[in-house]
Amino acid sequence: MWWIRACGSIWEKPMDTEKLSPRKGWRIAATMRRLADSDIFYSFCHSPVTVIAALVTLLIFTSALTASWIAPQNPFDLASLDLMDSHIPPAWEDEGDKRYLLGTDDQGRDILSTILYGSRISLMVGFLSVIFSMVLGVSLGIISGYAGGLIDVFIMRIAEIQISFPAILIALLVDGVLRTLLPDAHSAQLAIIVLVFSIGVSGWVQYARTVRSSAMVEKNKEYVQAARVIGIHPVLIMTRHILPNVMGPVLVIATIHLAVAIITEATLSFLGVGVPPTQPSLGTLIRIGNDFLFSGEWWITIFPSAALAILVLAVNLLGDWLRDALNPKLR
């Protein structure tokens, strides 16, 4: 298979180490050799679905990051928009225009350009939300598992209360409260911060529960007890000794949570409480196109919906593969 040959050729080709110092070149070569011989790399190269999902994810990420250079139009530049170009069907339709491959929306914006720029906003909100949830959940999970006692009971009772409600309802509640308290919450930059905080707060529980279980196991091992005996501060024990040993499951959760965060952001934007219309994400584009779906202008909502579905599916497939690849029982 072509992807297996491509993966194998990564370390078969000789490395040009003339510009590197002998020690640095040897370390890079040794690292690449260990990576190529690892079980995870072997599992990745021998899973066609995972390879395709990785290529699709990489393509979407690259397209979103380089949208300013590859997009045919800047949908945020009002001077370049023309209302006379609104509601143009895709280029292959009879009334289509070759300038707009996927057609235009009600404001004359190129659908392909709005998808590229909207994917950038959706990915940014998703990544920041996952990072916030991971930092909050891992911190509370380690403290709960290591400290125990009343601290553990207090943190876990809050987690159990929150997990009894759907994440979208928690995000809606937090978003509504913050928009009421903050007078400028509807501005573009602050709206994204509020959205990231809302999605992040709704997703920390899974990290905390997973890390807590691992921390309770790790704190009873000999290396942690030895660190206590020699007088190392508990904060250093949690960060230097316990944290590196509980990050494996966290990476799997973060990969899967990225798709959930993107879906949550799209849902909030579809409901009108996400990013403002001036900076539309994929959810906002779907909401705008939904108003014209039954009038025959299907392309305004179908193409952003397809882009969102493909992105979430690819990320989910990568998360499922990573979960299986890091599970020692399946090796």
The other form holds:
Amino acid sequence: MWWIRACGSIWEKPMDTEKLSPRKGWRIAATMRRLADSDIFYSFCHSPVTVIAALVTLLIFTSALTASWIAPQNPFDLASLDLMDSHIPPAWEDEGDKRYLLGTDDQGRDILSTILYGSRISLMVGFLSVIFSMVLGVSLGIISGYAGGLIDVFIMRIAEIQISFPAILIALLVDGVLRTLLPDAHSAQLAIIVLVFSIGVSGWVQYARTVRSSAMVEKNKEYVQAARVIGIHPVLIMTRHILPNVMGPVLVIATIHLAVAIITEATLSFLGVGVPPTQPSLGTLIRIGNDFLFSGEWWITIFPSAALAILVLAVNLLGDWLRDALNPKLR
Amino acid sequence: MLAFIIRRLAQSLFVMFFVAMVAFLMFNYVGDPVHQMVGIDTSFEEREALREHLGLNDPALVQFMRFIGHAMQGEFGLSYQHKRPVADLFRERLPATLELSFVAALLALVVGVPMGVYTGLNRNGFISKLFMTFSLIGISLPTFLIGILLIFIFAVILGWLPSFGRGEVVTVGVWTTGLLTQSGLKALIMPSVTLGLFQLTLIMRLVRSEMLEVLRTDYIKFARARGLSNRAVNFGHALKNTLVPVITITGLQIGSIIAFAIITETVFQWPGMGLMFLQAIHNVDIPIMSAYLLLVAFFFVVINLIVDMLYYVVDPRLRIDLGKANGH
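Based on the form predicted alone presented above, generate the structure block for the form predicted together with its partner chain.
Shown next: the complete complex, the earlier chain at its head.
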């Protein structure tokens, strides 16, 4: 298989990085070489499923990012829509139209274009919620682990209560309450912020627990003791000294959490409490298409569903691989 | 043991107290209850009178105590949207959700454990690989997608199963059940598969990895050396020792089955609590929302408590440790 051969050729020629000239170009080359020599890269190349998953993820990410250039149609530009073109089946069916590869929906929007734009919203909400969860969880975890005492008890009690409820329920509840409190929550932008906040709040516990246990270990190491002795402010110790040393496992959690966040977003949108139809995510598209399933217009809902499933599967596979590759027990 | 139970009970009470506080805050401060109850032409004085009558002008602590008191008696006021007591609405819809959750959990256990054992024993077999691929799909597909796909295949294309509702139900005392009629059973198939699939794959993967771990241990090698039959080793020794984590996860998953029932009930228009809760969110029906929150929290707390007790039944080592280490 070509990728194993490609990896192998890099693998066979290890270069002495010490002797390289310190010029910038060389330094990048050296970093690349070190990456190519690493265990992680080796395990990546030797897992064909992971390579495929990475390629698929990359493809979806780039096509979502460049949606406005590569999409055949801008589905949100009302001028470009034609109601005469609505309900057209995919191009390979008898009544299909070549202009619309995957068919059109009830408003004459090209399904392929809505999927491209929709996955952009899904990915955006997913990433933002993961970042929100991560920042919240990591900060609370470090504070909890470093400060100890009452603060620790307080934070961990809340975490304990929250973890006994499924994340989707928390997200649903926070979302519901915020929508009631904010009168114009149905506007697209505010809805996205509300959604990011609810999904983010529902996912912080895992980060906090992991970081807390590593922070408790780091806290007693000499470098932290030394920093404390020379009078560095606790906030600085937490951010500059402990934080870099507890981030490893956080990245693994974040990858797996991304898949969960995308699913949660899609589910909330499907239930009608997520992204509004004016700026549909994949979940909203599936919800809209679901109404046409019984009239035989399966393409309106099945294609966005497939896109969502492939995206989540690929991210999940990457996360699984990363977890195993970084786990020293499994090497 | 007794000290442990008391401590766990106290912890559960604390959780319930916290959730009750959240529910109370929601009940009182999200939206204006008076505003929800009266029409537009109600005068300011009448509103104030109603406010006084409902006790909304009392100190928050008094109101909170009253809220807890009412909640303990299952009293959550009138639903804004249905104009009926919330307790009645829940009583009507509880059987549908519990039946669905129970069948889904049973399905997950009865199918998931044997599949896990099989894939653990024959880890490189073709069928095992098939199961593992299938389980990956089960974990990656969101619940609602599985539901839509099932509806598409079995209701739209093949026309075998009904796509919504509970079918005919029979009333037995206070309980309405769909388990006794043919259409009820037929209607139950797709929702319970949808709801149970994720738990099934989770249990299968868990049993598999636990089996793999246990099969590597010395006492299994010793049992084989003693010449015990494969069956005795695999089921008597290996499976038994995988049960503790399986019980934990299954217990916790029953809680999330009840939560995920919201999604399944929406997809299949199943007339349960989850569907009602979602409609309540759409219509800002706060009494239903807070009652649902409390009820689900109560379920979770009870399940967690039972799971913790089961540990001590299943794992004799814990009972000994408990005597020595005073509750840890």
